[in-house]
Structure formats: C-alpha cells, structure tokens
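This document opens with one chain alone, in structure tokens, the form predicted on its own.
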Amino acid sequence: MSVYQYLMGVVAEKGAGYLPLLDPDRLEGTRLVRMAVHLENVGVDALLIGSSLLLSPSIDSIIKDMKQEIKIPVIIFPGSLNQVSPYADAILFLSLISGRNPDRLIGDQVKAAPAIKEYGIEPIPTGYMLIESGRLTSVQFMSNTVPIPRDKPDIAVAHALAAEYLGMKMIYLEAGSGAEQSIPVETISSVKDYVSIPLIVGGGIRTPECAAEKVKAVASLIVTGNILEKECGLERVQEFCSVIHFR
C-alpha cells in the first residue's frame, strides 16, 4: 500500500487525519525522535518533517533514527531542494500554485525529481497554496510570493480547481508557521465544494477547538507545528487526535 493510499484509508476510517510537523531547525535530533515515538503512541496518523530553511545538516540521520523506532509514515514537507532523504517514506511534491515564482512552481521540482526517483521515495503531488494569515511568515518570505487574500475564497477556489485539473492529488491550504490567523472556514468549505481531491490544512491551528472547526469544514488532513514545541504541546496531542478522528 502506498503512503497516499494509507492516508486516504485514514480519512475514510476516521473522518480526518492528523499529521504533526516536526522541524529539525527548532528541536535537536534526539528530542525529535523521542517526540516521534510519543506522537505515534498517542495516535497520530503520520509525521511530516521539514523546515523553511533547514540549518540542521542531519535530516538523514534524524529520519533514519525515527524509522527505527516508529511504524507510521514519515513524510518530508520540503522547504528547499536539500530536504530530500532516502530514509523517508514519502515526500509532498509541492508546487506553490498560489505564487508566480517559477522556481517554486516547477524549477525546484525539476531539480529534485531525479533524487526522489533514485531514492525510491513516494512523491505525493500537492498544490501548495499560501493564504494570508495576518503576518509575514517564513514560507512567504523564503518563497518570495504573495499569499492569497484571506477574504477572497474565490481566488483560492480557482487555484485549487486548476491544481486538480493538472492532476495533483492533494491541495495544501497553508497559513504559515506562527501564523496569527488560521485558514478561514469559508475558504476551506468553498474549495471543497469545487474539488474532489483531499485538503490538507495547516498554520495557526493552536487548539483542538480550532482543529475541530477545520475538520467540520471538510479538511481531510490537519497539520500542527509550533504547538508541539510549547511546554504543554505534547500533552494536548491526544486532544487533537480525539477531535480530528471524529468517526
């Protein structure tokens, strides 16, 4: 079974899936591995790993150590070309369709594709869309793109529909790391009304109540990141699981 098929099985069985994001630039490797074990034990469905910059040179060893300790998929959420590892189960093959930076639309993908093929990593083609969140986020700055205005769901709908017609398997609605505001429910619902492919929603989701709101708006997969780095973050993961897995 492919990782994509596994994720679709999770959505069918549980209603939605939970994919915490681990950032190697924010936490050191040993702690990340311990965190991965804890996250699996409390019921998350898969792990994302990646960073906007990746200052840490040890992503290979981190993922390798994780895979020795856990069984759930480890999926790369790449912020740059050097975030490709042979030890990962899959990679979100992102095209930043909300922007007009050619490197983020297709240039970086062309450069990364041969390594993904060589390593045997499963690519999951994903239309990546930045939505305005109330502040300048790392991904916005690093990608040199302008996010879709949060009060213009029709623009998000048109981009998502184009991504589906291009054959992408998922849409990722992203507010960004440390976003002041999460993706509006209206945007999620509007996009889902027009496309049949799954929606990943991340950025600014700090509470189980916020996660539940996104799932109710028909998000298929929920991503949280910064909350895991806070003192009480790991203790709340089970609460996130309970509202995201609503079936």
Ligand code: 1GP
The other form holds:
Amino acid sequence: MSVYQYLMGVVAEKGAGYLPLLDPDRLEGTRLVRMAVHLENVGVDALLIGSSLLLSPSIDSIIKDMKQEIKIPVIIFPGSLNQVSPYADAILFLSLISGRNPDRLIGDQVKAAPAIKEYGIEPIPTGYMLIESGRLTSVQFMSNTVPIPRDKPDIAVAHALAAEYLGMKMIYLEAGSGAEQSIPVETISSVKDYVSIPLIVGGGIRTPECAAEKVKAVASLIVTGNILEKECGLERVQEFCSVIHFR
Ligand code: 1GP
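If the structure you just shared is the form predicted on its own, then what does the corresponding form predicted in complex with this ligand look like?
Next comes the full complex, and the chain you just saw is listed first.
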C-alpha cells in the first residue's frame, strides 16, 4: 500500500489524520527520535520532517534512526532541495501554487525528481498554498512569494481547483510556522466545497480546539509543529489525537 493510500485509509476510518511536523533545525537528532517514538505510541498517523532552512546537516541519519524505531510513515516536508532523503517513506512533492516564483512552482521539482526516482521514495503531488496569517512568516520570506489574502477565499478556491485539474493529489493550506493566525475555517470550507482532493491544514494551530474547528470545516490532515517543542506540547498530543480522530 502506498503512503498516500494509507493516509486516505486513516481519513476514511478515523475522520481525519494527525501529522506532527519535526524540524531538525529546532531539536537535536536523538531528541527528535525519542519524540517520534512517543508520538507513535500516542497514536499519531504519520510524521512530517523538514525545515524552511535546514541548517542541520543530518536529516539522513535522523530519518534512518527514526525508521529503526517506528513503523508509521515518515514523510519529508521539504523546505529546500537538500531535504530529499532515501530513508524516508514519501515526500510531499510540493508546488507553491499560490506564488509566482518559477523555482518554487517547477524549478526545484525538476532538480529533485531524479533523486526521488533513484531513492525510490514515494512522491505525493501536493498543491502548496500560503494564506496570509498576520506577520511575515519564514516560508513567505524564504520562498519570496506573496500569500493569498486571508479574506479572499474565492482566490484560494480558484488556486485549489487549478491544482486539482493539474492532477495534484492533495492541497496544503499553510499559514506558516508560528503563524499569528491559523487558516480561517471559511477558507477551508470554501475550498472543500469546490475540490474533492483532501486538504492538509497547518500553521499556527496551538490548541486541540483550534485543530477541531479545522477538522469540522473538513480538513483531512492536520499539521502541528511548534507546539511539540513546548514542554507541555507532548502531553497535549493525546488531546490533539482525540479531537482529530473524531470517528
Ligand atoms: C505546518 O509549518 C506548519 O504547516 C507548522 O506550523 O509550527 O505553527 O504548528 P506550526
């Protein structure tokens, strides 16, 4: 079974899936591996790993060590080209469709595709959309793109529809790591009214209540990053799981 099929099975069975994001630039490798084990035990569905910069040189060894300890899929969420690793199960093959930076739309993908083929990791074609969320986020700055205004769900809908028509398998609605404001529920439900592919929603989700409202607006997969790095974050993972797995 592919990772994509596995994720779709999770959504069908549990209502929605929970994908915590581990950032190798924020926490040291052995701590990330310990965290991955804990997250699996608590019942998350898969792990995302990636960073908007990747200063840490050791993403390969971290993923390799993780895969020796856990069974759930490890999926690369690449912030840059040097985040392709043969040890991962899959990679979100992102095109930053909300922006008009050719490198983020197709240039980086052309450069990464041969390595993905050679490593045999599963690419999951994903339309990546930045939605305005308050102050400038790392992903906006690093990608040199302008996000979609948060009060213009119609623009988000048109982008998502184009992604579906281009054959992408998922849409990622991104507010940005540490966003002041998470993705508005109106945006999620408007997009969901028009497209049939699943929605990943992330950025600025700090509480289970916030995750629950995204799931209610029919987000299929929820991503949290920052919250895990707070001491109480890991304890709350169970609460996140129970609201996200609502079925
Ligand atoms: C996922 O990049 C985000 O899309 C993670 O956001 O760190 O704010 O949870 P947070």
